[in-house]
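Only one chain is shown below, in structure tokens, and it's the form predicted alone.
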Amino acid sequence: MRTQVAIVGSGPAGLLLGHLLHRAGIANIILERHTAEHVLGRIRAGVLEQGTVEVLDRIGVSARLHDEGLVHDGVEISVQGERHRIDFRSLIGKTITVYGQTELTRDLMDARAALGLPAVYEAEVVSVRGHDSGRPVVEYRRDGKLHELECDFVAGCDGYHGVSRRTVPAARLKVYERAYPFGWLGLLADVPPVADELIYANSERGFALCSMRSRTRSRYYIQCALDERVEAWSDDRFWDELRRRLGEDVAGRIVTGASLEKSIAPLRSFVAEPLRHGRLFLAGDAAHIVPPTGAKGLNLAASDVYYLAEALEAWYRTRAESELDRYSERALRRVWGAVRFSWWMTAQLHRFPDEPEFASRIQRAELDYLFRSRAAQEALAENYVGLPY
């Protein structure tokens, strides 16, 4: 079997890349180790930058997003129960859209199927070879048999644990990483959100986030120790702790209910560069991870594959390597901007174990400056809604 671009991974990055390439007349096949149902069962974030929405508009996969997504003009930041609103629309004239990653993945899957574009599920990629020689081959196992997919290029969109990055010798990767000394305990429930916009809370007891997936489904988070166990947190204990980290007016409005899902996620920053290795390209979580505080993970995956699609389209049009050579630099410039912003948001909103009093006073001074300075609020708004592609 042969195609022009083999895409490893059918998450939003791989699916979006497939659509962008198809619109450019470039044949592609997606290989996914799991079933489609498994992919759709993943609980992920749901804040889309304006640029991500514009890309989805361009490829014609945004109708349901505009029908069901929630457009937010800003966010609220609560410090010791005192709330401050950052108004994106009035500050910079842009917005964000809340739309679950699962729903976006479903839309992209359905659109790909409607176009009759190939996607092979339950295909475990065993190896990627030949990418340095200019004749890539992706070997995968399906139904107990080994298969080979020959291609011009391989796009590794298979996440942090996928085979694509592991294909690259360690000596050729420069890895930057920071692990944070806490995690997020998240709860998903079919209850109405406590507010119309997201609330980020800094409290003496630790960070909390009030988010949502729709007008009837809420997602809440609280900062927790890395050695916490989900089993130790009953729904009642979670709701009680969440209330304690919010101001009385917000806490009194929370509607509780049985959890649909609870999980603990560690927070870390991770970047592996470069993103090009011969004819193998890394994109999305295969190349970088950011803390969820800045809502950047899905949006970085979208900008990665946007740049990659542009580079591949230029190569097929001219056979020049220049745009392929620029892919890593273009993508990483935006990645590092998001890493910086996510680090800043994390540093300002969380309680760090054994933090000296000086550091906590600097944190409070930083937040005081943010609430008093329009320029500081514009900088937050510009980064949160997404820097230009």
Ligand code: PHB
The other form holds:
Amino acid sequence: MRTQVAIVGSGPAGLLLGHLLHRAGIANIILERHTAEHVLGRIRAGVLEQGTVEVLDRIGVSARLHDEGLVHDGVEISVQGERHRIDFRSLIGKTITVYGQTELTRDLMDARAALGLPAVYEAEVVSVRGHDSGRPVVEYRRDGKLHELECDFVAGCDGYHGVSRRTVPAARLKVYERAYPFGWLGLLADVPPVADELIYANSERGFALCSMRSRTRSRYYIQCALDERVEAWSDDRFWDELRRRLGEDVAGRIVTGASLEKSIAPLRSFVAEPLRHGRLFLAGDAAHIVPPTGAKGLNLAASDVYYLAEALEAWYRTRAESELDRYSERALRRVWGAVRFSWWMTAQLHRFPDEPEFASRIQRAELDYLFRSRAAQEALAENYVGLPY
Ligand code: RFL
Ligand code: PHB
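Here we have the form predicted alone; I need the corresponding form predicted together with P-hydroxybenzoic acid.
Everything in the complex follows now, all chains and molecules, and the chain you saw is the first one.
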């Protein structure tokens, strides 16, 4: 088999890149390790930046998003039960859209199928070679047999645990990493959200987040210890703990119900540079991870592939390497902006075990400044809705 661009991974990065390339007349094949149903079963992101929505508009895959997605003008930050609203629209004239990653992935998969574009599921890429010599070959296993896909370029969109980044010798990657001393325990339930907007809560008992997928489906998170086991958390225990981290008025309005899903995710920041290795390009979670506090992971996957598609398009037009060379730097500039913001949100809103009292007083002073200063609120708003591409 042969194609122009082999895309490893059918998450948001891979699917979005496939569409962008197709619109530029560039043939591509997606290879995905799991079944489409498995990919759609993962409960992940929920917040889309305005820039992400604009990219989806451009490729014509946003009809359902505009029908069903919830446009939010701001978020609330609750500190010890006291709520403060950050009004994006009045501060900077922008908004965010709440639309689940699952739904977005489904829209992208359906649109790809409708266009008849190839995606091979249950195809696990086991190696990428030849990207340094200019003749890349992607080897994958399907039905117990090994197959080869020859291509001009490989896009490694295979997430943090994928094979693409591991293909690159360690000496050629510079890795920056920070592990946070806690995780998030998340619960999804078919109950109406407690408020119209997201509530990020800093409380003595730890962080909590009230989010949603629709007007009838809620997503809640609470900060937990890294060694916490999800089996130790009955639904009742989760709801009790969540209520204790919110102010009385919000806690009193929470509608509880049986969980559809419950899981624990550790929090970390991770960047592996550069994003170009000959004819192999890394994009999305394959190259970087941010803690979910800033709601940035999916949005960075979108901006990476936006830049990558532009660079590949320029190469097919001119055969000049300059845009391909620029991809890593352009994408990483935006990535580091989001790494900083996600780290900042995480640092302001969580309880850090064994933290010296000085650090917690600085955290309080930082939040106090945020609620008093329009400039500080504008800075938060600008980053939360997404820095420009
Ligand atoms: P994905 O989604 O992990 O997709 C990678 C795909 O590659 C496949 N794969 C392979 N395929 C073939 N061969 C191999 N050898 C392969 N190895 C792996 C995998 O099966 C998979 O299908 O990466 P991508 O596309 O880069 O997308 C990144 C986003 O999924 C991620 O950043 C976000 O979910 C992060 N995130 C959030 N991002 C936001 O922008 N806003 C949010 O509100 C938000 N909330 C979250 C989040 C992530 C969370 N978790 C679970 C880590 C909330 C949580 C709890
Ligand atoms: C979510 O709805 O899953 C969500 C929302 C905001 C975040 C992280 C996750 O910051």
